[in-house]
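Single chain ahead, written as structure tokens, the form predicted on its own.
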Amino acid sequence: MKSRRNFLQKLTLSAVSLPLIPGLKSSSFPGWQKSVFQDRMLRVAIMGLGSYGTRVAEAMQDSKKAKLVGVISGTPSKISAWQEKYNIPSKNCYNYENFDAIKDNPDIDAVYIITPNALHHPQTLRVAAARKHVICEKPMALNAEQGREMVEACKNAGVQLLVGYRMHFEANTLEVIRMREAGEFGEIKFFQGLSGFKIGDPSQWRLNKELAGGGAMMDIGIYSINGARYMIGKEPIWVTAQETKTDPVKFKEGVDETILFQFGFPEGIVASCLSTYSMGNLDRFFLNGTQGFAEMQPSTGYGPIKGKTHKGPLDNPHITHQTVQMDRMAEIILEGETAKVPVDGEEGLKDLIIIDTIYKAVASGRKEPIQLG
């Protein structure tokens, strides 16, 4: 774990020392996606070749608009294995010390950052400085302050910052959103989000505050936070929260085991959510309105997503989430398309502001206002 900390410090210092591209604004490229990149695949390098990076790489083999062309890893053996498996040329392979050189590689359009949470901020700054688009896994950063710096860095560099909100493209999720927008549930009154699982290996980075930024809230709780927002279609204005910890050895100071949190939304809408690392079978969303309901379980797993509404089952066919995500993100980056539910850095920043406020509510024991503006 000491080597990880040294590595983190090195990356952070590298990011701070790198200048942003002076005077470069996204507005400097009006219509550039359409004119330059239309009808071309998005060429992606994956940073972080762990289990989820592998899942994304496999899903991209079926993508029609995005292609895996490069890798960034601190493990030479993983780089070699991925080169052979995915036919990646040596010139598109980098480690964490030299990946700034992607600025001189015209064969890479975007970098998908799939590393521990604490690395997202410094790595995004470096990728932006290299003038490559950024796709970053959630949570986008450790806190809202870092998130704001990431949004600003990408904006100044004239590149896009997208966040890996795969559920924003999932068919049954989008059907519930369509029904809500069409008024089929009537006036929305209540949302419940349950997100949790029993975490294993106590030495993993997700239970290290320095690398994870917290505990279950930063990893699984963000699904209920984001889900409450897109299912209700409004932004929360206050939150209360209570933390429960049954194993202080496994869940050390600053690493939350279980947090129950409640949102207040405009028009008196309320939400009750649970984030935990100590209970299984918790992947459920429930939306209630004056004329109907939607229930999804599983609601955010890798699929298939299952559920029903007052009108019957949700039965859109399952397509691998990461395949759909990468196709849609390619359209956003290369063709200037927009997502039904945003997946940009501003969306990621909102979740970080809410997470910061949840932790504040846990500490204060009071109802805390959420300031998203």
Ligand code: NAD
The other form holds:
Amino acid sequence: MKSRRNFLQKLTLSAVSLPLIPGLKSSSFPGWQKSVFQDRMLRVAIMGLGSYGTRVAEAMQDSKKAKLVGVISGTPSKISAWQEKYNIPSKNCYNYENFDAIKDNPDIDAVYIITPNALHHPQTLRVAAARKHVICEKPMALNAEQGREMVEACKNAGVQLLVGYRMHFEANTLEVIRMREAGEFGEIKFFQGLSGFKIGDPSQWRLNKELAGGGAMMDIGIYSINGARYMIGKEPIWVTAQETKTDPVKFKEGVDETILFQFGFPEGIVASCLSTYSMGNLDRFFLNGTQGFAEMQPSTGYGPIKGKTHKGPLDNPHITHQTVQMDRMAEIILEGETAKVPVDGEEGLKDLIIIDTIYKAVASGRKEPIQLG
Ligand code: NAD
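Previous: the form predicted on its own; requested now: the form predicted in complex with the named molecule:
Full assembly next; the chain just shown is listed first.
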């Protein structure tokens, strides 16, 4: 893992990196013994002031390292309400037509995209072109092809692309990962992930193929995909999948209601997962090894995350996930830290490749190889 010191050493050697950090002058750089960024807050603009954007904004109030300084919205009344609530200056407010001008705003470091799934790809390309760091909600895009373009665009623009995988910073989740790495479960053999909820309003964008890119899999099944990977600590090599639909009116063509899927991993490890929009409060992970187990329920909700292992309860204190996430993401962007479980565009892309392959397996009825490379 890249340490903060290594990053700062690299920075001193690389003047190329300096212009990417607004406000940083090389003359004020005191050397790599001391972080020049230690008092810097990541200045974030939220794009999409909906229900999750609202949650992230509230949580950012308690962040020590990230600060909400701007908004991008198509609704003027929301902009003025947020301006008042969060003391946001008018010069940091944009709409979906004019936000490319953010490139000339030195007071915004990053844009957090929290809009419907289909907008993540075009909006990321525009934010990257404006040379601002991108934090993008999951699923990162509608498919792997879009995901690759996003990774490439951010790389070419010299900005970071992070995905809102808040569970990658959650304390009980990280404890299970620590135990697995320490061999406390023995050899890992099996993971089960159950992810679902009962979706309401049939007119919402989550049930519109154009905006959502699919159904439950894009929205909630992705937690079991991602969870299988970080709980087992390996990448899946094949998948089989079966779809069931009880309500073809609500869940139209291309909008999946329920998909069961099974992964094969190296060394014969297997996983069995369920993604659904028609079962309430389905939020459970189970990891089994030759010497122990971990079970978490709820496993990916907003918390507190609860669970136990063969050694006893998982009892790390609950901290609002999005607050921790924003602190850690600020450290990644400003200080060159790396996440224990990655949250970068490559990580988001892996989930998209897997989702594409799950849909392929549903259509073919066959075991499909997963090619993450
Ligand atoms: P939402 O419907 O509550 O908010 C979406 C926002 O986007 C609204 O403010 C809406 O006005 C705006 N918008 C802009 N263009 C739009 C368009 N063409 N059509 C519809 N809305 C448009 O949705 P949400 O629950 O906030 O979800 C937004 C994103 O956040 C999704 O990608 C979702 O998967 C993700 N999300 C992540 C988590 C998490 O825990 N990481 C939780 C919830 C949602």
